[in-house]
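Shown here is one chain on its own, the form predicted on its own, set out as structure tokens.
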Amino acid sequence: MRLLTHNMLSSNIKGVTNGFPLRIEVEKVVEKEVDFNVDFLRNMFAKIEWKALAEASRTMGYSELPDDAESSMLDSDEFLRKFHHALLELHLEEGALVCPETGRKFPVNKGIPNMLLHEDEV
């Protein structure tokens, strides 16, 4: 699971008001090379919750992203490459996503998060 996906997911358990960002528990991270696309990164920047991305990347062992980011940083090739790596090339292969409010763990197996809810959570 890429951090792009993580940044779009939240816990939808009944009664949860604070289901984002999901905390990551890492068992295995893999890096997969992806073609560098500046236009994609510039378009995605406004859609990304930056603090969640920066924290998630640190949890997965990548500490190169700044704590805060602004659109003027998109002019820097160095910044774009770090953003690209964190967003698209880091993959949570095995682990869990944890609801920040309830502590419910959603497993991630073979890079696929299982966000299915139990009957009593719907």
Given for the second form:
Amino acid sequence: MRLLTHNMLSSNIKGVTNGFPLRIEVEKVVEKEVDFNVDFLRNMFAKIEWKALAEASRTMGYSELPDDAESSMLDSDEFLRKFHHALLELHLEEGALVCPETGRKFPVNKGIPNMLLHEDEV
Amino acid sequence: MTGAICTTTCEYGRLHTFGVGLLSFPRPNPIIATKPQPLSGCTRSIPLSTPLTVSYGGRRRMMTMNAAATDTLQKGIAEFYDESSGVWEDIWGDHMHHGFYEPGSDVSLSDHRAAQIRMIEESLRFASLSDDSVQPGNIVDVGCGIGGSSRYLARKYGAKCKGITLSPVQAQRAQELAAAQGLDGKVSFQVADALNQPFPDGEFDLVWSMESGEHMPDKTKFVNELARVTAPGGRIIIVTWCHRDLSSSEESLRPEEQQLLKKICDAYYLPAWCSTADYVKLLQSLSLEDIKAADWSQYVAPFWPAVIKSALSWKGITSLLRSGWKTIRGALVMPLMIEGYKKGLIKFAIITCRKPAS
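Form predicted together with the partner chain structure, per the form predicted on its own context:
Every chain and every other molecule in the complex is listed next, the one we just looked at coming first.
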């Protein structure tokens, strides 16, 4: 699971008012190279919750992203490369996503998050 | 197909060798009602899935199920697809839906993949999405199987696509195929519940449900979630199996119709069916716009006979025998689908709509 995906997942447990962003528990992170595409990154920037991305990236062991970002930074190649790396090249292979309100863990196995709720969470 | 020797590995990992006689499709009743016998040498018996007590086609009741039964159903669905996806992919490829055929045409086995692609294109066209100027950028594939639609749509529109499925095996396979096709950055798959999608409101400009609606035990919740995750101005496309619309004097389907559906439901882990009209009503109740529905049964008629034929091929039979009871039972029930279509009971339906822009 890459952070692009993490940025769009939330906890839907009954009673939870804000299930985003999910905290990350890391067991195994893998880095996979992805082709650098400036247009894609520029396009994605507006749709990304930056703070969630920066925080998640730190948890995954990559602390190069600034805490805040604005669109003018997209002119910087250095910034784009860091953005690219955090968003697309870091994979959580094994670990868990944690509901920020209830602490409930959604397991991530072989890179696939399991977001199924239990009977009593629905 | 006359006699042959087959070897197969049972669910408990033991290799069995036995002769296969002429395979004919038995009368539905005895097979579905019989507990499958363990292959000789196995000491554990394979339990039938827990029968679900649900109502069929009740007009006013909108097909709900308690949490425990839903849990059982979802486990059944996950296991069914965990077990069967490999066999299906091996013979039919990565699209796990009906093909769209010209009525009355003569179809050979090699035409089916093209027909499955045509099904996607015709569905997009029905939803007014084949116009080049309308390009969804963010798509969700609800009940994505091994990701055939997700990868196709991502490629077609250059869009991002997320697929959700109850089956971990499918999610894994879907991701593998995406990576192999260079789509790893564009499509991602999660194990998740269509009735509780792990996405924020208004996330997607195209919400795609290709032959997954029939698995949803609570149609109201299912449609609510589809609408919730649709962005303003976005479109929903539902292609699904329905039963015939009820006439104004009917409260439910006839008993023999309910019986036929029940057998199919047990084999395919389907909860109670609803009609196309029921879906339209649900969409209307959510103030969605531009609601269109059609009966495409005539365009899918060659499909089940073709699936049966492929199951009876040598590759089909050996694959089935190598899979498990769930897959075999699914195969045995296929003639019932044909019967249902012929009787006008089962309809292949498409329902599309648009969320208001604000």
